[in-house]
Every structure is written in structure tokens, then in C-alpha cells.
Amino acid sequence: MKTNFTDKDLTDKIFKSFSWVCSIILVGAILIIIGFLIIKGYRSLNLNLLFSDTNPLDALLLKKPVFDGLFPAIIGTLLLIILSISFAVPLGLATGIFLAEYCPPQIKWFFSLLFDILAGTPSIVIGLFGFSLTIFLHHYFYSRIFPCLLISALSLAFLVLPYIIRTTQVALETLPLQTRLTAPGLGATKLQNIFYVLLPSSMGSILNGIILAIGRCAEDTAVIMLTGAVAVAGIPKSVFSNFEALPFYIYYISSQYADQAELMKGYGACLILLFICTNLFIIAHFIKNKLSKRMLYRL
């Protein structure tokens, strides 16, 4: 018995050490990448990078366009994220609730497998689908439909839907049986049980999926380069306009820069995109903590 206990203890220590080594390697790699971007791009971070020759106040008030700065790309990125999440979250939550609470077991496995496959679909395939959809709508429904902000947002929403759906489904299905049966035992209907007990109890896990979707919308390039993003477009006047976005700008500059100064602007764009994503994640986590505490308090 003593030997078995020692072997088990040694195995636990080896596994723990291996986990620590992997974590340190991962964190180190991330810090190296971020440090490299900071070293390369911090010199280019100034108002000229954002607004070029345009007065910052005039640009912020939309009085004058910005042609050679990143301000339109920043606005385009934020609009793209907001539109994509606005489309994806309601549909994803509804589908996840259906799979977890209403879908018959005979076909649930099929839909679960389907959404797992969709989650692994390369983004370039989704971009080609959005581009093909644009051509179809242009030829058969409305000749003024071209690649635009709306098509990009819909394509990105389709890209992140599987994450939200499966996160919602798993979060609801893994709730303890006692939590599931308490409200029905007191006379609540199934719909009341879902909205007043099950969703508040699983809100933390569901919001994790939404946060992941926000990050995917902010960084994806393959989808938007085929469905509406261009190098120079200014701030989009409507959802049917072309737009600029930071991921596409970074790709464009890194592949076609004319001199070292343009490459430095690309590094600066990387830092700005990283800053935007970090703040979006912080805001999302703050909202998540607030909602989780409020809903648990109601319970």
C-alpha cells in the first residue's frame, strides 16, 4: 500500500510539473509576441498614425474625412464587431436553449455534431460563402448589393454562431439536477424555469462563449477581405458601404508595404488592435461578473 501511494504521489507531481512547464512556455510565447510588437510599433503610436493630416477634432466630429490614418479602420472594426455580435447572440442563445431543453434526443446528436463541424470550418470558407451569397443576391434580387459592411457582419456572425450555440447548450446541460427540478417542483412552467433559473445559473459559462466570439470577430481577416473590407473607404455611411478594418489593414500593409515607415505603421496597427481587443475583453468580463452576481442574488 505504501508503494502504491508513493507511485501515485510521484505521478501527480510529474503531471503537475508538466502542466507548470506548459503554462510557462505558453505565457512566455505570448509575452515574447507582445513584447516584439511593442518594441517594433511603439514609436509609430501618435496622432498622425490615427488621423494623418486631418485635425483630430474634425475627424472625431466627422467634419473631415481621414484618408491616410487608422481612425476609419478603428471605427469600421468596432462597427463590425457590434453588428456581428448583435446578429449572432440572439440566434445563438435561442438555438442553444432549443438543443438543451427542447430538441428530441434522437436528433440532438446530429445538430450537436453539425455545429461542432461548423466550429472547425476555416474562416476562408465562410468568406467564400459570403462572397458567393453577395453575387447571388446581386444577380437575382437587387443589382445594387455589393460586398459591404452588412455582408461582412452576417458572415462573421455565421462564423461565431457555433461557439455561442455549443457554449449555451453545454452550460445548460451541465447544470445540477437539483437546480433543474427546484422551480418545476414549485409550480413553474418550463419557460419560466429556463429564464428565471437555468439561464441565470449558467450565465457565466454562456458569457465566456460570447467573449470568445467577440475576439474572433475582432481579429478575423479572411472573411472580411472577401465580403467588404477595402484599403481606403473612410467611415462607412451605411451598412451597405465598403469599410476599413484593422485586421485587413495589417494584412494589406504586411504584404504590400513600400518602405520601412509603412511597415512600422502596420506594427502600430497591431498594437491598436491588441489594445481594442483587450479593452473589449475587460468590459465583457466586467459585464459578466455584474450580471452573474445580480442573477445569483435574484436566485
Partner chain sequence: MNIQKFKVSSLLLILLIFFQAGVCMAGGVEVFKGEKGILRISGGTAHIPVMKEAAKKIMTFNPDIQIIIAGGGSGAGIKQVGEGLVDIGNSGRKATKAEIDKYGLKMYKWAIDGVATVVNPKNSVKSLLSQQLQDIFSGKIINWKKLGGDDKPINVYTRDAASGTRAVFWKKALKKGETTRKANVVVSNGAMKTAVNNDPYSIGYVSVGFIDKSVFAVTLDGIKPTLKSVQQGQYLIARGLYSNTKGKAKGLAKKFINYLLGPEGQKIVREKGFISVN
The other form holds:
Amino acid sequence: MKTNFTDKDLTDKIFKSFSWVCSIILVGAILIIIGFLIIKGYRSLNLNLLFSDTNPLDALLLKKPVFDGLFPAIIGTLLLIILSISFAVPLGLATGIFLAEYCPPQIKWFFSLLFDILAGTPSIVIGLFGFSLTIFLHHYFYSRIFPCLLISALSLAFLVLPYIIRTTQVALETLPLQTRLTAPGLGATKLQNIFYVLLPSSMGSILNGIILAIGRCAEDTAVIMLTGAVAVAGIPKSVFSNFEALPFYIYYISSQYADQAELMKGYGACLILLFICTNLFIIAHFIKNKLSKRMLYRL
Amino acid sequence: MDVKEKILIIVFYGASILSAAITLIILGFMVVLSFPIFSEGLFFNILTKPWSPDQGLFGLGPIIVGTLCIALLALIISFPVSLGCSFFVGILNPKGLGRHFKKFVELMTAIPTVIYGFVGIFLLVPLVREIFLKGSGLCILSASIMLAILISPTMILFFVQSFKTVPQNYLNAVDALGGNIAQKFFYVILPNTRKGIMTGIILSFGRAVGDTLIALMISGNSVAFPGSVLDSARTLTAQIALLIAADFESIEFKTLFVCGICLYIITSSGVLMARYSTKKKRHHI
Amino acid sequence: MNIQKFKVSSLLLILLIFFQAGVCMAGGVEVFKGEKGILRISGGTAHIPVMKEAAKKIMTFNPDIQIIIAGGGSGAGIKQVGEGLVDIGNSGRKATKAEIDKYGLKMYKWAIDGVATVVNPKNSVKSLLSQQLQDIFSGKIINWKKLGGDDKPINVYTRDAASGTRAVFWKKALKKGETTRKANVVVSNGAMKTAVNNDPYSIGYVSVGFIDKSVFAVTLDGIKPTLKSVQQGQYLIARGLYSNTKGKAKGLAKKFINYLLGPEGQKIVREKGFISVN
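Would you generate the structure of this protein in the form predicted in complex with its partner chain, following the form predicted on its own above?
The next block holds the full complex; its first chain is the one shown before.
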């Protein structure tokens, strides 16, 4: 690139103001988005938003179903997170450990390429896969398989798997050599070293990865809208049931709201989802910074 | 090595193969299920014809063009802003503000896409309609603006990271020679980080192509070839979301897997390119 | 609810009580007593408000029953019920003969509805002729000025392929004519209403049951699409709302459909702006 600096100070000024302007634009855009949601939606944040006209206590004890409230959607999202994380974490941890500790380099290259591709695969493609898999199973194996909570959770697990693998792998690989060599020096086996030293030392980073994965499960819409999220389902009674979820609710309301009251619930749902996702992120950040140091001493 | 360890290694190995297989199974599923399209000689139909299932035309051309237009425009909007922001974090860093700004950008990655879509419908779309007084506001421009905000954290964080790889003594040398910040950037940082910047662009392009909700909610979803940025257009991702309710033995439904393959190819070639360029960069240093 | 509507509905209610006393006994939520299980419903988006209300009544009465409601459009409803993915598949059009033969579908019609052309309430164009409507949707007329409105381009909104509303509108209003590819595509009746309400230069079509003050129903060939004109057979773009089951309805699905056809169900149908059949 050829640039003529006829006036050094001027270019410097342009450069600096460009940086400032860009940063202000970005911060401004985000503040406008969040401010817009807050101004429009803060009034809808009350118990009525969650439980509508059902008594909150009855709803929480699952005695009475909630209609037109966010309670089933929040429970649905929660169940979805729990299920998909419990699929993805064991698989991701095991794979991450294998890649970091046991994998021969040639295979490692191939595996990590595949995981990078999986990480880049659009969520709707994974949703399409989950949906067609369901149809396939329904046709050829068991006719009582429908798009449901289980299928959604599995598909979401595929979506977040690469994050967990990657954070586990990187956390283990970047441990200081000192930590890595002490236990074997004292006669520990490799396995003991992994479970008693390496994993606990990298717990902070791994937890951080898991929490980011939870955030991804909470926010993703494309996968669940193809694999079992519906407009009305109530609290799912089993994993083979359809479910409601917060992000799907927002999508649904944005296009189908019948009146202003319903639209207000959409704003409320946005605020709740935003609150959940940003807080998960902040927790992850906190764990990364604080816990990773503390964990080292807990040995 | 005792038996326990052997068993566990096998478990770890098995887990890795299972996880790796998922990537391939997804691709395999798409290929097998879209196979009827190719065997029935509909391939050219898909490439050249418009999309009009009632008349037996299943062309994905307008949709692919729509996808690329939206993603490219998002890149064009996002790139300069992201570059400016990454100067701010990585080079200017006035009074340590850069660190806080970086935290803010990281926090942006936690904002759900459906929220961008929601705000897009109720804030941006009416605004675009009022300003340009043409069309419905559900258009490429609206979708691209929201996507630009969505992908900017990816770009900024990548740029900042690659700025960090420039050796400190290079930067000190510029200071010692009395160069200003702009010179430092154009003559030292940029040449040394061109590949990192490319990688950031490629990955955020993948992100823009792969996002469903923003395009589905605010791009209008029409199936004509877009003529201007104020025209409505449909993306591959929105096509899948819109047609998932179609009869699953129909040809329309089978073309969804072709869409899936297209998306898969676009994003995975992005990943390949990004890996290739970062590999090269490591060799240089 | 206006008085006219109220009169009609109360008259119908009285008639119902007279003629269908036998069915009435089984028409309330009481029949769901002691029932348990999941009822899956999907398909037509025009049906959703009625489905939701019915589900609310039934599930409040008996929380052991879980009713799941998804959209997707009529095509999806028919297909999914045929494949056994759902128990009831709703459609806003009759299932075709091929569909009925293939899956052994049984149709239950529980309401009559019209499909109205709608524009934004701010639009000065309040009536159209059939030919004009066809020209707008085919892309021949592209400016409101030609129809006596502002000098603004027309933004056409249509529905996705699975929509029964689209199928009916296409057949009866557009006379199977072409729809411009430039049309924006939305996924449900609710979404159409929202889109038209938000866009001052839009034109689209929704189920008559969805019309409220947020959109304006255009007079077509001199006839205003209202419940009354549909009911009296003047407004011709009309259709039934159906619930389909694979084979004869059984168990919960049967009770649900009976409930819809019973007095309580039909009351919901009228409350939600459709024309009851019983």
C-alpha cells in the first residue's frame, strides 16, 4: 500500500479520529439496541409476564399450566440447556483430553480440521440434519419418534461440541511445563497426572468454555425451530415432548403478535434472554480470571 | 500401563472418533438426501432456473446471489468500523480505554441473534423505509446492517489478536525513528498482519452467511434476483427455515439439502482458508 | 364484539341447544375428565388462535393433558398428520384427493372463513376490482398511483408454499395467476397482519378472522369481506377450516374435535372471528 504523508500531523489526526468515530458508532449501535429494548420493554417486566393470570405458586409447583406467560418458555430453555450440556460435556471433555494428551500429530491435524468445520457449520444446517434424522428414524425405526426436546438437545450438543473440545484441548496444552511434569516426576501415572493435576489446573478455562456453550444453547434459535420448539406446549413432561423456548418465543412473537400486549411480552422476553446471556458471559469471564488462579492452589 | 488406563484411552479415542464422525455424518446426510435431485437431472434446473415450485422450477440462483449480497454488504459495512475499533483497542488505547472497549466487544458476542432480528424489525426496518422512501424496509440493506453489528466482534477480536503478534521491537523502532501512529500502522502493522486480517474477514463472512434469524426476519424473503440494496432478498439459511414445513417427499424439500450443502461448502472452505493462512503466518514468525 | 355479531351468535347458540342437545352433553370440557396424555396439533396458522383458546380451556380443566400446538401451514399439517408425526393436522383448504387416498385422511370442518385482501389502514385505496388485484400480484401494476393512491411503489406480500390461505387466495382471487417473484414472503397469517400493518404501501391477504383495525380489508368487486358477506355467500373467496386425522379420529384427538364442534368450541370459533358451522 502506497500512502503519501504530506502532512504528518494531519494523517495522524485523521487516523485517530477514525478510530474514535468507529468505536463510538459501534458502542452507539449496541446502546441504541439495548436502550430501545429497555425503553419499550421495561414496563412489561413483572410477574404477569412470566405467569400471566395463573397463580405463580401453582405454576412453580406445576399444579396449573401457564398460558400466555414466559414461564414454560424459560423452563423449556433451561431443560434444553441441561440436556444438551450433559450430552456435550462428557463427549467434549473426553475428545479434548485425547487430542491434547494422546493423539498422534497426523490424526490430530485431521481431527481438529473436522472440529473447526463443525464449529463453522451454520446452526440451521445442524437443525436440518436433526430434523431429517428424526424423520428418518420415524420412518424406519420407531414410529413414535417425533421432533422433540431430546432431538433439539442432541442437535444443540453437536453445535456446542467443538467449543468444549477446543477449550479443553487448549487449556491442557497451554499448561506450564512445570505443572505438567511435577506429578510424573513423583511417580504418578499419566492418567493420574491428567485427573489429579492437569484437569483441575485447567478447570477454570474449561468451565469458561462450558459456560459459553451454555450461552450458545440459550440463544440459538435456528436449531430448535427445526427440531421441536413450538408455539404452545406447556412444561414438557418428558424428553420426548415438544417444548417452548425463549428465543423461539421471541421469533414467534415478532411475526405473529396479535395485539400490543403480546408484543410487549416479546420485548420482555428479549430483555430476559439478554439478561441471561450477558450474565452467563460475565460469570464465564469471572471464572476465567479468578478461578483459574485459585484452582492451582487447591491442589 | 494398567488396564484401567488402556480402557480409558479407548474411551477417549472412541469419543474423538464419535465427535469427528458427527461432522462427516452431517455432510453425508445432506449428500444422500439431496441425491435424488442430481439423479433426476434437476441439477441444471437448480443452477439456471428461477425459484417457482408451482411451475416445476427449483432454481437456487437468486437465493445464492441473495445470500452472497447480504453477507458481502455486511462485510463492507463492518470491515472499516471493525478496523477502526481494533485500532482503538490495539494501537491507540487512549488512557487504557482500549481494554474496557475490548471487554465491551467481547460482551457483544453474548447478544443473541434473535434479539438483533427483533430490534431490526421494530426499529431498523421502519427507519430504512422512512429514510429511503422506497420499498418496505425489509431489504438487503437492513439485514446487512444488523449482520454487520453481529459479525463485528468476531472481526475486531481477530484483528486485535493479530496486531498483538507484531514484535514489540518493530514498534519501538518506529517510535525511535519518530514515526507517527498512522505510519506505524501502514508501514509496520498492516504488512505484518495482512494474513490475520484476512482470516478475520473470512471467518466473519462465514458467520454472516451462516446466520439465519436476522435474514429470515428482516430481509423480506422474496425470491427474485435482487436489483438494489433496497430490494428484498432471500438467503440460503432463510430458505431452509421457510421450507422446512414443506412436504418432505417433494422436490422443494429435497432442494433444502442442496442449500445445506452450499452452506456447508461455503463455511468449511472459509475454515480451510483461515487455517491455511494462519499456518503460513506461523511459518513466517 | 358488536351487537350484530352478538345477535347472530346468540341465535346460533340457541339453535344449537335446540337441535344438538345430544351432542351438547358431550360438548364441554367435562369429557376430558380422567384423560391423560399428549395431543399434538400442527398446521394451518389461521387455526392457531382457536386451538390455543381450546387448549387453554381443556388444560386448565385437566392439567394431565398436554396439548402441543405448532404452526407450519396447511401443507405441513396434512403431511405431518399423514406421516403420523402429529395427531391432528389443521388445514385451511380441503385436502386433495391424492392426499386423502395416500394417507386415509378424515377431514373435520369446524369453521368457515374468508380470505381478504388487506392494505395498510393509511392507504387511500379502499377498493379494487378482481382484475386489478390479479395485476398487482402478477407485478403488472406496480404503483399505487394507478389505483388512485399515492405515487408509491406497491409492496406485495405473499405466503410460503405450505400455506392454505395462499392456496385459496391463489385459486379464488388470483384465478391461479402468477405471483411476482419480488413479493416479500411471510410465514403465517399473524406475520402477514404484522407486515401489512408496519408497511404503509403494502398489500397482502389474511384470513377474515384475523382482521382488526391494524389492517384494512379491501372491498373486492364492490363486496366488503366481512363475516356476514362470507356467511351469506356474497364474498366468494371463502373456505372451511379443517382438522384432519389419519383414519377416523380416536382417543384424545376425537374428544378434541368433538369439543371444537360442540357448543363451547363453536363459541371459541365465533369469539376468534370465524363463522361457526354448528
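Between two forms, the rigid core is defined as the largest C-alpha subset superposing within 1.5 Å. In this text the structure is predicted, and so the values were computed from the model without any measurement. Numbering follows the first chain given and starts at 1.
Taking the rigid core as fixed, one finds a CA shift for residue 232 smaller than 2 Å between these two forms.
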